[in-house]
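A single chain, nothing else alongside it, follows as structure tokens in the form predicted on its own.
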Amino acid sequence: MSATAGELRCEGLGKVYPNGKKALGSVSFSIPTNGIFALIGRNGAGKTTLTRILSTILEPSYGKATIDGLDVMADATRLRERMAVVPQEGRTISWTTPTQMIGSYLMWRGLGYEESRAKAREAIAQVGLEKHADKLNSTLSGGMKRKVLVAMVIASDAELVFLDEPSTGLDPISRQELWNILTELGKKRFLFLTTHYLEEAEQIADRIGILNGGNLVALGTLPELRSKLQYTYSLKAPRGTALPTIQGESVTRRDGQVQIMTTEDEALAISKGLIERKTQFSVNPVTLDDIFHYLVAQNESAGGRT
């Protein structure tokens, strides 16, 4: 595979830490560098490791990654000029104000004092914190602090933005406000974000990748991920009830509830069979949560292979 402009590409990318822990297997994929890409997975799936490699912070053990044709290791300096990164452990500087912190960051990136201060205030207003622009960061709430970090990214004018679990720890209202900001930002920049909030990926991402045990188990738009499993049935049948023959995936939970994930073609036949057996059921379009659990379970039953 050859690297091209307008594309993020991984080729057999892997990371093994000195203690022998394998954080990433041989990960290969390509996505356009526009819109919002969300990488989802459980804790320990390898999301942060992959993000750190792609944002030129961590060296891979093997394989290759390029962004717009530039190698993340060999061309790291050139890529960093176009990047802004908010790591999972990113924090505001407590003894500075949002204006001071963002202005200093912009001066570090090469802007003059007056321009840095003006752009800092403009970005702070964009995230709705203008009333807090000159308060110490230590006095701000957790949600406000995350918004300051996002404002820093906005002010940078970076084309490539990496956000590692940006909404972790936020209350539902602050999280929704942040999603609105990121959605607008994604119209002009390329956003690569990680999250374990499936609703976050479902609401704001143009493309979604599912990582499990260091392996990429799925990649695509939400409609593409839904294409094989379009409907989910939930039912509780009396013990011994014969269920209709299905082509989809059937899972019986500990409480006796049966969940069936299937295609549109199979849905009508399943419904008829359940009605004939006088079995109560509900049917809904499959959610990202359904898809995630199904694909992760498939990957683990196959021994973690992609």
Contents of the next structure:
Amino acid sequence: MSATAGELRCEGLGKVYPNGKKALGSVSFSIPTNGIFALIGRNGAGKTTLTRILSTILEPSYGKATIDGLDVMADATRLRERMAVVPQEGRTISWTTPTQMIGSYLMWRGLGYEESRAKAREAIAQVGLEKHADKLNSTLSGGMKRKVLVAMVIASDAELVFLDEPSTGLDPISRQELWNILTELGKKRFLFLTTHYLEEAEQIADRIGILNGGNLVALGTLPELRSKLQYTYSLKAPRGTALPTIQGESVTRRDGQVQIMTTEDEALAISKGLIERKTQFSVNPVTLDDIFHYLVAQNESAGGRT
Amino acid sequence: MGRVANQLLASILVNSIYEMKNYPVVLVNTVLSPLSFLILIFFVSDGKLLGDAIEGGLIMTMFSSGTSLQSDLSHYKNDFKLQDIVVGSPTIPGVYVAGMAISELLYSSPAIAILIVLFGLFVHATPLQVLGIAAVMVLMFLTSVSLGFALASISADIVQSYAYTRLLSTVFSTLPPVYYPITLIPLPFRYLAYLSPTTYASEIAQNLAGLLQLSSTMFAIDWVILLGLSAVFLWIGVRHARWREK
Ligand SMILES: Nc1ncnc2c1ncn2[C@@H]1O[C@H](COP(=O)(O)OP(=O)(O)OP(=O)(O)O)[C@@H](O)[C@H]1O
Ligand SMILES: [Mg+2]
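Complement to the form predicted on its own: the form predicted in complex with its partner chain:
Full complex below, order starting with the chain above.
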């Protein structure tokens, strides 16, 4: 196949919805189609739009996207053979049981009735819902329903899996369990997921993309994103805190906190000063959360948000 | 072929079998609605219009497949995002919709069975005439299903879909003379009825069963128009239904 095999590539991809809303500016990037890719960004950043375009559900307005050399527009039929999708607002069909719902999904993928049911049961057990396998979906809790949808793609043999906010609505323990399942899945398949849990991206993703206002503001492995910043420590204090002059950079986050990105030595020095003044603050090595807040604030002050 | 059969069956399971299995009450409505009209017409006409009412019941059952399909598909698309899930799978739109449409027939099957028995008992037609009537029913089914799919695929909200459903049933089933002969409608209004494909369908069916006199020219014109309208609606369904969202 072409040089683009094993790669997901977007070139100047954009979306303007029929009502005139521009949801994606001009997104260009390329990532390998293995492991786990996590897309993060604020509400309305364009994550769902991008995910739906790549999973052949939504037409882009301009630009081009290929997965393993197959164009999402022209080669959709071939891509659909290989992909599975859980939409952000996807819901289990209330009058079916998890086994019936997942079984039917596998039949839409072309499998026979018996095989589908057997695979459905296996996947249901994998997400820990075996006790609920034959109860009506309408009687399950919100988080359980979400797990049923994840089990649906686990049960399939799709190599390209798109999950739009798979962990939303899960309790902390279930979420961790899901992350373990996804990590395992990511060893054999390509997972493209969106999330609002930055620890999720940090913990399970091989690569992370940050969207803001319809534009990709950062992309890379966690160490790569960290290195974009040249600072290793993040210090946060309430809005209005009087700060010493610093060598690092400071931004005011959307949540009102002042965030300073700095070096280890300087973080230590500032901390001492703030302790003496009995000011509230926190300091930690840079996390994805810090990078996210920092890059988004920077992008927005540069007029990135429309 | 086995693959397509599995995909068809998936739509049928979700849209009818599991629904009936888990909530049997849904069947009652589909039996009652075509029969209630039939009973009404039977009493009001002193039994004279029984044949028309039986054929009307059949036509309405066929046509309501499309209206039900429309609301079911909108429900799946907008409330469950099932269409997104299926678009991103190997199933093609024609197979997805065909399975869903067959489900609507399964739902109506008790009503259809009763109507066919009544037809056998009270309407006298030769095998050729029965064949003609069956063809009319198939056309009604295809027409309404195509229209239902097209409308569902452009609906963005279940509220919008309810409006489409009501519009479809008013325009195609309440206004046209489906349960009685068109000659009962006073003249200026009769032309309005000719806007609906169900009018042509019932004229043909009533004529074939000897319930309505038509000249052979009129009969031929009815067929041409019915086939033409069906083709138009099929074309709308195939060409203008949106699988991938714009
Ligand atoms: N069908 C639509 N028609 C018009 N505008 C839309 C449509 N869908 C989304 N948008 C707009 O496009 C932008 C991006 O939306 P999108 O759903 O992609 O964001 P997101 O990053 O997934 O957000 P969230 O985290 O809230 O899920 C938003 O401004 C949204 O209002
Ligand atoms: Mg979203």
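Residue numbers count along the first chain shown, from 1. Definition used throughout: the rigid core is the maximal C-alpha set that superposes within 1.5 Å between two forms. It should be emphasised that the depicted structure is a prediction, and the values quoted were computed from it without experimental measurement.
A displacement of less than 2 angstroms separates the C-alpha positions of residue 48 between the two forms, with the rigid core held in common.
Once the cores line up, the CA of residue 85 ends up less than 2 angstroms apart between the two forms.
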